[in-house]
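Here we start with a single chain on its own, the form predicted on its own, put down as structure tokens.
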Amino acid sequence: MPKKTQITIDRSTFDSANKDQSKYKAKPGLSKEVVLEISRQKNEPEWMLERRLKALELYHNTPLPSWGPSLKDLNLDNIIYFVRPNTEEAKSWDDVPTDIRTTFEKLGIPEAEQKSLSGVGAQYDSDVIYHKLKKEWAAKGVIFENMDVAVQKYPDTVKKYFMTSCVPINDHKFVMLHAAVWSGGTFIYVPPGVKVDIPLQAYFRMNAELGGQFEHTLIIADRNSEVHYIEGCSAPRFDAKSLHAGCVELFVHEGSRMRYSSIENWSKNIYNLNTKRALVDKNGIVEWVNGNMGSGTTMLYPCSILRGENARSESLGIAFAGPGQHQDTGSKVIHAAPDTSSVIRSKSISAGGGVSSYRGLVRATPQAKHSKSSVTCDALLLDDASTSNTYPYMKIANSDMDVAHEARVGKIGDEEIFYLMSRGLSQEEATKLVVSGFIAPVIKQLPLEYAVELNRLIELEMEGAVG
């Protein structure tokens, strides 16, 4: 189990001017003193504050990706990069500001955390403003804390695994971003054997107009543990372009199993570019299963690194681009030992000029012998006006691989649609039903509130697309 440890540093270096919170304004683009005064304000070792300026560092020398969608409206310089809520992290729902509270309750925190929950965590902006875990499962040594909390609680665990081998902090331009300015999140340690058969959750909410949110995702599953991870993202519509790139790191260690669900619902003006990865070692197994619609652009694609033998992975995804959106969505895994095998199975829904791509790489090492893969991708198209890409990539550097790839395109026919019509329903009610089967995999593998979360926001995106 993590060591819990109490951390205070001297903050000397820091610029004197800089010393009273209250002398801070949260104000557009990137700087060192940026980067010093969230350090500063969240009282972090040393340690963590050089991972930062380095990042910063590589980040001002390494240029935007050249491909996929285009980044060209994304304004770096007007982006805040810390915006705090003004409240304190709170264990009881009714320590929580009244606004920010109803802002949740909105979208039903707290009833799902009666209900079906181990414990939930939400983040406003760039602060966590709500943890708690019910006392079963902290009985048996399961940490849940916010990330923040985590870097003072457990520096030695956290020093260990925070962006080192799983997403090292010079990875790519937006991941160097990540690592300079990142704020809140969550950690999650389940010691070995310990099996949290109900889902921790946690539900990030950007509300800052031109605000950008960099929340640290930390999920360590020990030996022959289980647990099932839940994110939930929104954000309200604003005409300026805002940014949201947060990271996740998963160590699924020796024979344990983890899931980690997300449902992103982010608002049009969001570049949504995520970065989420999973190191599984000897007979673990990693299951994503992802729901992706609402931002303007999306760049996600969820990686397992299999480096043990028998590693497993499998990557369920759906996604929705609409009028104005393009979903460049997909799954990595790299085959890193003998005997792993991966399933990925990826589904997009374009609508009223939306663009979808499925972007993917399935890697295997020379080590990699006896494993399989397989790749599926089903795209569904309802207009003449909607996209759909598909750019998958196989480098097998051994020959004792099974491999294989599918990707399907369609349109919802006249014929289905007349048949359906024929028994009853409307046009609008036929074409839902047809998309309704078309998901029905990824809805399968969500608990009910969330599949039924997951349905209505598709159907609100397909009236918005269609309407």
Partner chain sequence: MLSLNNLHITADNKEIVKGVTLNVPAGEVHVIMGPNGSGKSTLANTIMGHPKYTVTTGTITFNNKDITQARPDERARAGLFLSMQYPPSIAGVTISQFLRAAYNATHTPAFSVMEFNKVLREKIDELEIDRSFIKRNINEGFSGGEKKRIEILQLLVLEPRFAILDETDSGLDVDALKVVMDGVKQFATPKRGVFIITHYARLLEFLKPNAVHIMREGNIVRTDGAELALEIEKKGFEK
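Could you present the same protein in the form predicted in complex with the partner chain, rather than the form predicted on its own shown above?
Below you will find a single chain and nothing else.
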């Protein structure tokens, strides 16, 4: 029996905000002035400012997406696009201001860093306030930096990779927005042959009311290297709707293996409109694990582009939609080379009127000979008021591709609940046990601490949604 860590958390760990002590806060709304100011304060090279301004122009000329969940309560003119906490990036938690440090302590970050991580970054609103890589990895040439710092320190690499071939700035409306106002995030480079066998983690915390967060993550795994990166996210709860529009670009070079795990637990007032994509070269492997518990509305479809022979993608997604939540998530894979393979597994739970949708795409070009893909989506509805949708798109432009797709939607069974209750479990305990069983096959794939964390978050979300 796995060790069961008994942690009782109350939602306030995530939901309560610190007093706003920002040293700089832009005026609400998106304008050229804001973009210029962001770039000026960061002392960016000219080319980065140009990319931002180009993106801004594209953004202004592009309509909102006409599909997916409603974005009508998202008032983009109210959002504050740049909020800087009153601190510099620290290399020691002692140098982080007390209120901010306490927040991260409550989230368990410094502790996890000690116990089980190779390096940690922590972002608070627009700025990274802590960043540290253990010495042994730095000695092997691993780079783990705040994205803003990377622009200054590694301009050639960043200029080549940043929003060019993986997620270009014109990709879609919220990518354009992101490119214009991005701030903070993570830059990782793993040299050829280096295997970072202990995860690196970044935690993103939004604090200021109406402050948007637009961190950029760029990870490059050079030939035959290995890296596991973990991301956690949360925000306090406010009445006004705010926005998180991050962007993740993964470069999985020949023979390398990258695992990207993320547990997004934004508060219910957040629109989480995120873009994550991996370019996978010959014999490369990318593994995605995405848990989406929080946010009012999520649109997130991590994408793998398998552009080298024998490249592989595995993606696991868990989404929980409680009262008032709309989780529109899924995975995309583009098979663009021979002998590529992909596995997508998605589990969603809807409760208390929540809506979860699986929206996925498997595409294969004529080059993708002898490739295969398997997609499995399971949805569990905890009551009649909740909804689950499945939109699996397939565009297969070659005849010998092996494609399997399976989708199941089930309502939690009265017989199962009665069985458990007849053994003494309350309705809520019974429901939780059935849900934990439902996600168990996916949870088993996670490292223990993450499995515990994810289970805990789902239980926590269910507290308000069941019964």
